[in-house]
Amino acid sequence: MADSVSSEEVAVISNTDITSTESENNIINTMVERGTALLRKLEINVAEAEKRTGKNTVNMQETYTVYLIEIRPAETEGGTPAAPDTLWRRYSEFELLRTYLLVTYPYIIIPPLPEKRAEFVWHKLSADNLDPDFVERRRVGLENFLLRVASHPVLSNDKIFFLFLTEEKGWRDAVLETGFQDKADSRLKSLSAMFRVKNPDKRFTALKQYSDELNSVISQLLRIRARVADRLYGVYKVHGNYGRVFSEWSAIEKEMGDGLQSAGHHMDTYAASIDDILEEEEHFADQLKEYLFYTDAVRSVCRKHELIQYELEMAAQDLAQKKQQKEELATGTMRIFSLKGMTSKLFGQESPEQKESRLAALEQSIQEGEETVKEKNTECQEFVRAAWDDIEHFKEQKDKDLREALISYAIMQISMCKKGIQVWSNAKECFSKM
């Protein structure tokens, strides 16, 4: 799998530089395989978000956000960019698309959507899902989701996904007509399989454990980052107090006034920069959150495997019971207590014709059971093969993305510290000139 990926043209949309002119390139951190047919043909963007007001399904007035999806040909004749085709989608439509993909491709780690409501917020960050800054970050996350799906060798070829990008009105009917909702496994059924499967695949068990641990680690990292953001915000704003005090002090000094005023100006500028810095930090946090939500997608694949394995074990158990019944009927011996055995003892044995009829029915049932076991075994093997190919692809993507995100975060922290040193160096120079 790794060889096939490396042979294609791969572009990592991420940037460890944090200069202001390139900061927007730092928002999206995704691996796009240009070898995917869809991305060779189309460029996909979520260009903007718009707040709207309307009535919901129960005829109540509500305010919601819609997102403008733009697609255009990746290559055009003459080098002139073609006008994009556009349509608007609500977040709930993205949710419907992802649910469809989860059910239709249970062996694939489906890319997650950005959070519906802000999590791991610090005190100055709004948790309102209509807050402009939050909506902008979610717009970026939705674009990242579409690029993730469009870069996947299987998902990118899905007809419903293509209709999502191109048909504004007919898409919902098309996805519902697939009947995917009837194929969805019930939560109770999945839980039953998880606790009752006898021979779980050790690879999937280890993967599920790793997913749980990764979820825990990223959650802790995000909580710590939120606490640090709170403290950092306070430190920067204290510099604003320095600036105010130096400016007030300069008013009562003659020879020292200019130096104090200049030092106060440096402190004010430094204090004001924290809002942009922490907003930039939120984009790095969103990259971590994506993999926090990815852990749910990994567990979903593991749960599906458990369910398929459980169904295989139940089919094999049912077949074994039927074969035992046939053997007992043919030999006239009962290995275990049964109601049928007690009935035979109380009311006499079956006639040869009845016995022959039951044997024929059991033989037919055994043949059907063997076919079922064969089908379930093939289904399980194919699921493991397809799922493990996708898991290997995901691992490669995860390592590359998280490495890029953490390096970018470290560089940003270094830059912040350098700015702090520069501010105090400037203040020292101001004081020296007094």
Contents of the next structure:
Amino acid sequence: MADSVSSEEVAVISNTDITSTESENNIINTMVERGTALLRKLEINVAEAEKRTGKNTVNMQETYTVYLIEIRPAETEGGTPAAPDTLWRRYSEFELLRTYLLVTYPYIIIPPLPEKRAEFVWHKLSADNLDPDFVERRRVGLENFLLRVASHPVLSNDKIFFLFLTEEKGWRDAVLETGFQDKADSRLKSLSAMFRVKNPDKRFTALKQYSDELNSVISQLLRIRARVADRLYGVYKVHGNYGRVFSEWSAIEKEMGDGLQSAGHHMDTYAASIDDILEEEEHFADQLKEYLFYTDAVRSVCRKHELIQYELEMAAQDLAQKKQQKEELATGTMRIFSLKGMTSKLFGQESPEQKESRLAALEQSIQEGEETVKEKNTECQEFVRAAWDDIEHFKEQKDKDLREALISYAIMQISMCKKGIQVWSNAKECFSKM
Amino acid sequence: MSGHTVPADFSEHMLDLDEDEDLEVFTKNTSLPDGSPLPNSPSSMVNQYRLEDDDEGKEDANTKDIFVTVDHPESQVTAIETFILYRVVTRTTRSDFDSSEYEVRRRYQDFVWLRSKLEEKHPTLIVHPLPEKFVMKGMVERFNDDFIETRRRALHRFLNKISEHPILSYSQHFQVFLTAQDLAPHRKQGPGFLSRMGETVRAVANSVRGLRSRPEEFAVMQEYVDDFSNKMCCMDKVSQRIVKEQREYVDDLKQYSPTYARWGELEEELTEPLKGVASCVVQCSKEAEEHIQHLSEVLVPALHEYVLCAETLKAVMRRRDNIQAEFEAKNEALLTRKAEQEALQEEVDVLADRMEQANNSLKGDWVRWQHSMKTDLRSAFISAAEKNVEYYEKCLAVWESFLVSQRAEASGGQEDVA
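Having seen the form predicted on its own, the form predicted together with the partner chain:
Whole complex next, starting from this chain.
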């Protein structure tokens, strides 16, 4: 188990006394708590994105994007902001960092990265990874990821994370040196555990189910949103045709000409306004996507728990079997099938010395087994405790973030309505002057 | 006066010859709405409708003495066919009507008859178009409720346009249409199918011969008509496309609310805002549907009507051209042929007179029509713009009340949103 679980961190997790100014900052600054030691020291930004070309691992030319991470010491009162330390990272390095975190802190819901490829796109939005709008949204998503990690009571103390922010060249080696890849559970192992756990923890089962349903509902919402965006785009853009026809028509009219012409301009304005509207809505979609990807992280934690539980059950079962064997050996009865017992029956009983040594071996094995069970039990309990702390923390964060996302969605709708009222009131005036 | 052979029924023909009679009927009003002296000749009609005031429409309402409505479509089934009968109710104070109120039943074909009679008698007046016989796209059935309602509205507008027309509203055919319980005997009278055929043949012949030259003002008019027709077709298409896109938008929008509701059921703390959003979306969808309804009932039909008007205008221009062509042809015959000078001269005089009257009618009606077009389309556009504003205002209110409910929920301060 990673060494950053301590009672100190637990205190930090349950610290929810944020002041009202901090509360306001939260709303302004994408819902991130500033409660961690790391964020008290540093300000983190992903400031820019740049295209690079280089040779990849198979020695082929490729174009990729790198992102500039800026670290500066947290602002002191009245001091001038210092120049930032910067380094460049590409998306794959973020992925490596996240995989490391996943393996190292399996009881933590690791914040997700922004999507690798554009999904749930509506037609006008490019699905091209090099498209500037996509890159920009990804930049924001990466910054969000770093801030989420930096504000997490456990994750923010991780050394490798710190190196990621500060050590451009040496980081990759440092990560690989941790040997985290060996600690990763094989997919097969965890899948088989999923089906064989006898006493699943009800809370985790419920959580997994919730996570799956949330995933499904958000996916559906995003699909609908993409379709609705497409339609709305169509509605607004067709009004642009009014602009053109009004303009042409105004040329042949005497009295109506001016009114038509100016009304036409408003139609053009209306048609153009959809671009900004949908761009803002994209931000809302990104907020939903973050929680869509979070559900994968939640599922990960549940699966890890299943695995640990399964291993515990296996160890207990193994121990029980051995005890059974010992009992049988001691009493001479064979209640459960064992090869040794069978061969003894077939080829004759063993000598008392042999029996003695076998008993001793079993005794040893049982002791080891009891140790293992005790360890696994502790591991499981520790896991459950730590995981559940983080889950509570996550739930609070999710409720707060999503509520604010819904509010900002409403604000967006209001803004869109106001624009519509403006344009059509203007158009009406032009028509009245016709 | 439409240049066909003098029909057997003289009385009607005499009415045709005497345009002044129509005018005299009109001159029962002692003065015009704008206070200028009343006209008593066709040419002075040209000045009559040079209206500058926007109050014209309101004053019309005050001086209107005939009110027509079309309603209560009812399906009629006979052995041979099924058709719709519309109720036409007339209320009038005009003395040339025997009664002040009439109620009759008319079918689409009766309207077609009326219109063709009006056009025959007044070939260069702009007679408002009827709704189309069929609607090709969308596989609309003839007896589909929306279709019937759209048609009813258009027929209502048609009769109102006729009743507001200073000349057409005093047409005998119009009166018969509004008052006769049984239209059938009237439909059999007068120049009918064959004479219309004749006119078409002559029109084709004339167009082949070609027009020597169009007077400047009619050349300008023709150009305008062609452009206007183009623009109206575009407007019609754009509007219909907008309705279609909006329908598709609303269909997809509606899918939000069950999804948000489903999500709400998953959550605990978030249930209330999620259900709030679901309900907002439902309300906005309703507003959007109302908006679409209004567009389909007001703007789209208005624009479509003027597409048909443009076709009417083209036909009027053609008929005017034909009248001119006939005169020119006869005139040429007069100049080239040495025999029958006297007879030809008489014919030429008749045709010249006819041409002058046709041109003057058109000139006068043209101004009236332009004004009417401007009023109609302006009002349709204003209505559409108003409805858009109303739609956005209602949606705004929906989302604002959601915000208010969320702020009430929240403990501690949240920032004020402009």
